[in-house]
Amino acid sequence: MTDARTPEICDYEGSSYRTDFWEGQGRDYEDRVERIALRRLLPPTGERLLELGAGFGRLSRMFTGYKQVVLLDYSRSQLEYARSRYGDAGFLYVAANLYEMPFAPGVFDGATMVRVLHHMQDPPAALGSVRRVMQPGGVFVLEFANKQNLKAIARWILRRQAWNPFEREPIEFVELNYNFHPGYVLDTLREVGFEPGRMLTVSHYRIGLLKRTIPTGVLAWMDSLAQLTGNWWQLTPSVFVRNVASGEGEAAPEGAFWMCPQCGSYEMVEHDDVLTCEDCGTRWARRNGVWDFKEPLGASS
C-alpha cells in the first residue's frame, strides 16, 4: 500500500454527509453499538483526546471526561457545524491532513478513529502519524472496516465477488474506500508503535430486515453481548480495537502543542486568530472558530 506518492485525501468539504447518511437515515442501531464499543474500550477521563475524522461531531459529546477534546477533520464545513453544537469550552477544532497533523509529538493521552481508516490510502503512514502525537501509554481506539465479514465470505464462496476476504491485502472496493483484514491492521499497528489489545466485533445485525422489525434498543443489547467475542473471531463488518502507545516515541519541548506542518518547528506563536511559525514564517488562520491547516496564509512579510 505505501509508495512514494502523496496519499490522496477523501474530502467531505461541503457535503451533506450528516443528513444524507446519519440523521433520519435508519442508522440509529449503528450509532448505538459504536457508542457501546467506545465506552468499553476508551478510558472515560484524561487530559487531552484527539478525535480523528470527527466530522460533524456525532460522537464528540462522549469524550467530555477529558479536559480538552480536539476534533480533527479535513472538512472545515463539518467542523463548523460541530462547533455550532458544542461551542469552544473544552473543544478545539482543527482542519488538517491526518498524514501531516500540526501537533507536537506526544501531546495526546487518548485518541479515537471511527469510520476513518477505510478512507486511508496509506494506512501505515496514517497510523504512524497517530502514534507520533500519542504519549507513551496513551490509549488509541481504532475502528476499521473488516473485509473478512460473513457477507463478503458468502459472496466469495458463491463467486459473486472476485476478491478473497481471507487475503491480507486491503481491498479498494470504491475509490478511496477500503476494507481491511484484521491481521493486516494488527500487524500495521504493531509496526508503527502500538500494542493492540482488546477487540470488539460490532454491527453483527446490520441487516435491513432486522433493523426494521426488531426495536433498536433490543438489537443494540444483542449486539453488545456479541461484541464480547471480538478477540475470538472477527466476522462483522466493523471491528474496534484498543491500542496502547508503546515505547518512548518522539519528544517535544515542554509546553509545545503545535508543530508547523511546513517545516516541523515547534516555534508557533498565536496572535489574533493567526498562528505564525517563527522559523519558516508560514501563517495559519482560525476561520469561524476552526484552525485551518489546509490553506496557509503564506509567509510573513
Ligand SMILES: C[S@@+](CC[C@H](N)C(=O)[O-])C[C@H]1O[C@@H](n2cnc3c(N)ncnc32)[C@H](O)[C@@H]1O
The other form holds:
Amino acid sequence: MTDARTPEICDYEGSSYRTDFWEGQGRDYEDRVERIALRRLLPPTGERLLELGAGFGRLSRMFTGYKQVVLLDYSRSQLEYARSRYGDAGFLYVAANLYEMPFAPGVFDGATMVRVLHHMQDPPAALGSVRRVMQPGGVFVLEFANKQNLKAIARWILRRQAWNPFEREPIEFVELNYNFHPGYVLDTLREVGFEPGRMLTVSHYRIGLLKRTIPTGVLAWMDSLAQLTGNWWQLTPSVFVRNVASGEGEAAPEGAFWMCPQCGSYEMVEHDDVLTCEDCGTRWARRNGVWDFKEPLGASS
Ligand SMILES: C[S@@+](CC[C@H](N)C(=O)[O-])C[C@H]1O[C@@H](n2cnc3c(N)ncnc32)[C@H](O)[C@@H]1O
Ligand SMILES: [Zn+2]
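Instead of the form predicted on its own shown above, give the structure for the form predicted in complex with the ligand, please.
Okay, now the whole complex, with that chain kicking things off.
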C-alpha cells in the first residue's frame, strides 16, 4: 500500500481480457458460481444499478431487472465491446475512474463490483466512492479476492509463501493485484457507511483436476451448497458480501444524475453527445456510445 494522493489504476485499455481470461480458458465453473452468488445476494429488480468495473460486460445481462444498468469501467474498449453486445436500451456506458465517478450522490439503488477490488490500491477511497453514489438502503454486492484461502494457508504453513494469510493488511502479490483479509474488507465497508450482511464463499473447488474431471454443472451445484457457509468461515479464493448503504449520506437535487468530476456541480447539460458543466465549462463527449470522463473535451469559451 502506498499513501500516494491519487491511487494508481490497473489499466485494461485495449486488453484482451475477454479472450485471454474467459472465453475458452476453462473458467466456466468460476463464471457459473459467481452468477449463483450474485443471484442470491442482489435484489432482482430495482430502479438503477451501477456495475463497477463492468469490463466487457460478462455479467451485465444478469441485471436487466433494473430499469437502467450503468456500466462503469476505466477502459473504453471494454465498454465498447459490452455495448456491441447489449445496445443502448436500458444500458448506459461510462468510462471513468471509480475513485472519481461523475455521478450525483445517492443515484443508485443497486451496485455490484466483481473482480475489481483486487485492483484497488486504496480500498477505503474506492469503497467510499461507491457509498457516495448509493441511495440510503441501497444494496451493494461486493466480491473480493480472499488472502485467507486454503491454498495460501497451506503454502504459508509449508513455507512456500512468505506472507501470512491471517494478517489483516492487503497483500499485493503482483503489481496492482491485491488479496484481502475478510476482516479488513468488512471493517472498511463499515467505516465508509455500509452495513455488511450475508456473505457467500465462492469457488470452493477451483482446482484444475476437479474442474477437468467433474462436470461443470455438478461442481457448480456442489459450490452452491458450500457457499451457504459463507458467514461462518471464509477459506475460498473469492468471497461475495451483500451490503446495505447505511445512514443518510449526501443528497443531490431532485432529478440530478451527473456530477461534474472537475468541480462537483450538478448543472450538467447534455446536447448532441456532449455533456457541458454549466459551472466550470468543462465538456465531456460520448464516443461510440460511451461517455468518456477520462479526458475532457476542454473548457468552452
Ligand atoms: C478483472 S476485470 C473484471 C471485469 C468484470 N467485473 C468481470 O468480472 O468480468 C477488472 C476491471 O476493472 C476495471 N478497473 C480497474 N481499475 C479501475 C478504476 N480505477 N476505475 C474503473 N474501472 C477500473 C478494469 O478496467 C477492468 O475492466
Ligand atoms: Zn464543472
